[in-house]
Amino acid sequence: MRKFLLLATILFFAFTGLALAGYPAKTIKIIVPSKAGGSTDTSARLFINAAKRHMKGANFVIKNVPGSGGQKGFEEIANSKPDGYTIGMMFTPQIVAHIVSKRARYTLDDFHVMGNMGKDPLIIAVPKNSPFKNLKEFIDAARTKKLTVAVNGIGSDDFVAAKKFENLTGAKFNLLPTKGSTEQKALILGGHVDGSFMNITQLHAQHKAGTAHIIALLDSKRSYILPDLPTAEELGYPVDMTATRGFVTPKGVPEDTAKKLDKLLEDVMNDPEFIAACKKDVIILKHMKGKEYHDYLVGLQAEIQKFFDSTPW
């Protein structure tokens, strides 16, 4: 009886003890849906340096979960028990196309989301000795001819935006999917395939080197990374495809503890080290807070819905 009380007595103190000390009273597990190294994973790095600045005392640690084009580690997210100690990364379009195409076992519902961080424009990559010097060369060979070019996965954003210059040009291509930007920029440098859809933090060193040639970017303005880079609207071909990266928890997390991750998100983005540290590491800052980011996916995906009814995959 007498162990059965101090047990008793060591779990209240141990309880009331991590209640006192509020939130968050132990570490934040961060997951990130992609391999370590990648720009997703820089970003949640960067964002915990910041954090830890605006959260005194919070520790955070992060998850890598990579396959399938984001979908196991988005799945993992919102099957965490929503206490607040687990939140994570996503990725557009990923997140909606795998809910479009029914392999997810998810919905945006399954989610609360406390805001987008960045940006990261795509750009239509060719070898450095590849005979299609601009934008229209490579789309009146690939109306001749298929063409082989390098995606991200099926589903992804490099994905949706070849199969969109397919349905506006009339050009074919070979898509051939892989296990990421690492390996597209191995095809690209190894001069074996026509081309790549791919985002612009990934290659915009390897063209100022002259290892590889961006002929396009698909985004609605120019890059201050690459000013020089038309876009493809620009050269005649109005398709714009962006990735976005932001931050969501399980559905169901406390509402105070929702706010309290929503402010931080807020307070890094409003960082003036954290702005400093991404511009440093080419991450493209584009803040959403939680209502105005889930109105843009909701939008997302039934604009991602319709091209998937006209072009299933």
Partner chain sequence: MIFQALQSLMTPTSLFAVFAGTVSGVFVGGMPGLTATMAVALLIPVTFTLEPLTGLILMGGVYCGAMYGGSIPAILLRTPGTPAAVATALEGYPMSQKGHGGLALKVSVISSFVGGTFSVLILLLIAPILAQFALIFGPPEYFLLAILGLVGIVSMADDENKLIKALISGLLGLIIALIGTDPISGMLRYTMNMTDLYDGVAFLPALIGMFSISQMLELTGTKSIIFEPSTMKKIKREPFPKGLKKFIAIGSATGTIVGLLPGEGATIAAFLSYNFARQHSKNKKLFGKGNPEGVAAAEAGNNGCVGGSLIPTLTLGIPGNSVAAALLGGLLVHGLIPGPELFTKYGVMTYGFILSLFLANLIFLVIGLYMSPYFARIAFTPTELLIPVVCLFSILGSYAMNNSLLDIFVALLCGIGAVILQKTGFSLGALILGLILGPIAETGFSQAMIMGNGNYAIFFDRPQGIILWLIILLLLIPPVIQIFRRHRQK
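Residue numbers count along the first chain shown, from 1. Owing to the predicted nature of the structure, the values given are computational and were not obtained by experimental measurement. C-alpha atoms forming the largest set that superposes within 1.5 Å between two forms make up the rigid core. First, how it differs from the form predicted together with the partner chain.
Taking the rigid core as fixed, one finds a CA shift for Thr144 of 2 Å or more between the two forms. Once both forms are overlaid on the rigid core, the distance between the two CA positions of Asn129 between the two forms is 2 angstroms or more. Comparing the forms between the two forms, the C-alpha position of Leu176 differs by 2 angstroms or more, with the core used for superposition.
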The other form holds:
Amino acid sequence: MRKFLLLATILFFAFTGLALAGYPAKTIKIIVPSKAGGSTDTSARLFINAAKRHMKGANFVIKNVPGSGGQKGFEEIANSKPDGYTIGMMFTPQIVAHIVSKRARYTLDDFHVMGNMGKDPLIIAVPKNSPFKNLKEFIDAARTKKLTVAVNGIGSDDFVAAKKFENLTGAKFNLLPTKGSTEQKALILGGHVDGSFMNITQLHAQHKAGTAHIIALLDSKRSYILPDLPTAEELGYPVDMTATRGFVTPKGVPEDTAKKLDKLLEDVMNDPEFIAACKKDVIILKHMKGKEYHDYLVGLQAEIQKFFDSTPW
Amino acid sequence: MTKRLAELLSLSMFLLIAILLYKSTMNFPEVVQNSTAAYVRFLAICFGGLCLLAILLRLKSKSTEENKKLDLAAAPVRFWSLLILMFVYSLLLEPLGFYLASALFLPVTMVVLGARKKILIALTAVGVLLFVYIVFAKLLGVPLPESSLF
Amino acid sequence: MIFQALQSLMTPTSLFAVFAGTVSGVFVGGMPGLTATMAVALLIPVTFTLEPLTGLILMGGVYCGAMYGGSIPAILLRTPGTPAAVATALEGYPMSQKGHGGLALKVSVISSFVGGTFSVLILLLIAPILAQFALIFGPPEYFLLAILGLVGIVSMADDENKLIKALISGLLGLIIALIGTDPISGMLRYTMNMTDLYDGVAFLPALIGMFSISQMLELTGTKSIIFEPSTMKKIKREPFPKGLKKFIAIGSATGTIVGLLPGEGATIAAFLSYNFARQHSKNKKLFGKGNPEGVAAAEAGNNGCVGGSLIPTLTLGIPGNSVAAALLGGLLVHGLIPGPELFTKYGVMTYGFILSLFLANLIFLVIGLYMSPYFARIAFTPTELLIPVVCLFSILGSYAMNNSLLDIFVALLCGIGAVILQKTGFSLGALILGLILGPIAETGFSQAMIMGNGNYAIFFDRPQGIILWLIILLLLIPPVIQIFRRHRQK
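Could you present the same protein in the form predicted together with the partner chain, rather than the form predicted on its own shown above?
Complete assembly follows, chain above in first position.
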């Protein structure tokens, strides 16, 4: 028995590896607050592929912490050891929306923001045989009668975008919350709803195949994915809403390690192979450095606070 | 405890749950009073009603079958020690880490359940841990509970 | 084009990929806590260095293999490797207890093969037509589908006393499924402020608890899984039972249709097939006590989901379940966008992929048939060694699903809870049915109410809904009449 315990202890220490030479001396864990196989997860895996080229000898492992709109994962990142061996992915607006709705047990100050990686602007889509051919007809109809519109849960980017439209135009939507983009796609393709607010990468394929019709992009500029798609601003409705996806670490990582990590993200963002891979997977890259992204997050939080105060959820 | 009493106890507990469930829907926001709150109320009414019916039927029936003793386990000592060991193991996962906690859990449980051959115990335990290390940790990169002490 | 596709499949690399994918799929499916979704996600970055077709084939193999693999521990140890294998455990494990574990495994692998092959054939031949069918299901229909599944509770009981208990158990399942976030308002309810419960009670850990852990607790009183060790010698070669064709057919058709519906999983397909089989069986009494008909229907059902779920994935880009969603990610990585182009411009690859699924089914058939006598020996392991190891993997599996410690306690609580409920005469099958269908019933009902502006008419005025109502009535009437007759006889 005693021998066995000894053996077990030796094995245990051999596994965890106590050699602490320079950073990174052991596997870096990336917490991904969503399910394996989703687009956030895929982008983290693509990141690892490229990061291995830029940080020699580094090893990465993904820990998926799905659920509760990412909150569980965000909390785990915020509470993990700030030794540089745990980093995490985060996405907006959920990370700030949870703070605003007072559910989160973290604040933005609990994170060191490494930077932003990609973005995914919102769109408005209607079924292919919808009576509304463009945004104007859609909004005008919504002014006279409540249109049923699918969104991805209360407090999500889709929901905020719909509310923005209501505030701007006086239109009224009968909001139908769903569990995610799969359900929204099925509702739109099956013609069960009048319209849907969702992300461009979730529906562009159906738009191209002609099974759904996207009528507006809620971004400041047109997207390279669908260059013919007008922005809402061009059509006279200045509303924009974009989801972003970036990297953070818990607050308190040693400064030189944090610098190394920030640099790693920058290197990966400039890696041609990575860029090519993302283009194929239609992840829309948009790099923001730590400081810039942090300011963006703070601004976004203030903006969502306004919506929460007027219509809490 | 007889089987009849155990049944009555669980049914009354369910009845209580039904009442609490029904009451809780009052606190649901206005927007869902017509959708999810209606659904929850429907469940609560059915659940409570059926429990009440079951209690009445149970009180009326006088079959001797029901007066048998309720025995949860054929071997109570092993049954409860296994349950307790599993709880302790789960609690130890976080402070000790997966490997150390498992290296304790496996042999102890085997001995408690009546295994006596030392070699067999050691071989099984080491085999399982090695398997987990190779397949879960190395091959598939599944994160295992980590120690917070070391 | 199909010929070309066949050619591209007949290269050594492709063949090896199918083989490797399927074998690892069977393995991943058989280990509780390792899922096909996880394995497919793991493969996505790997496929960059491979030919797109090779990558896809690998993923397809994993998907097919895992769906079958889940049934192995479900039959032998009552430990579901995947949630979809729970229905199999209901019949397969009692068979193991009687010493027919080898036969149960054989029935399971053959039914899996037939179900899988049938659904892939449908995928190959009439995918675009069926995809349109998937779209006619809106929220009201999902609610009715849940009701259709819940009707199965009635057929699980044979007298009014048991019926009441089964209904209470089903409702308890539906109520446990309420824990989490309100699907409409996003409000948190009954979560006791635990983040791990925000998405509801995790499903696989609860099932592992109710099936695996409760069973291990009960096994503490015995020397081995098999009741009478004297049956040991008979196990070697048992003839395949006759009359299973009907049940395999029921399972394959149900599985393919349910698999088609976006978001509906193999678990529901398996349970629905199981209930249909129960209704059509001549040996109703045997159900729950080890009826190979139940194993056949359930396994054909969950494997039928594979081809079914790929239909909306490939034609519309709407994944039928989470594995299909991960697979969709794998397609997009290679710039393959679901839609008609996939079947024309990239036809060679798409058809190559579909054809590889046939091969994957064949591979697990051979492996399963060859290995089942060896697997069945697990049942002879002395319990003092078996129980700790199975408990360890049950706990590890509960944790690994969502990397959550709370899930382990969910599993343990469900384990002891299941023992108590069963001893007091409640029905575990009904409880699980409620737990599985609860979220679909609630979301469907609530979304339909919003779509219909608070009017119940929406459940009755759509033609697709009326058809579902008719099926519900057809399923409900026979068992109710039977219970009434029994009551009179008394």
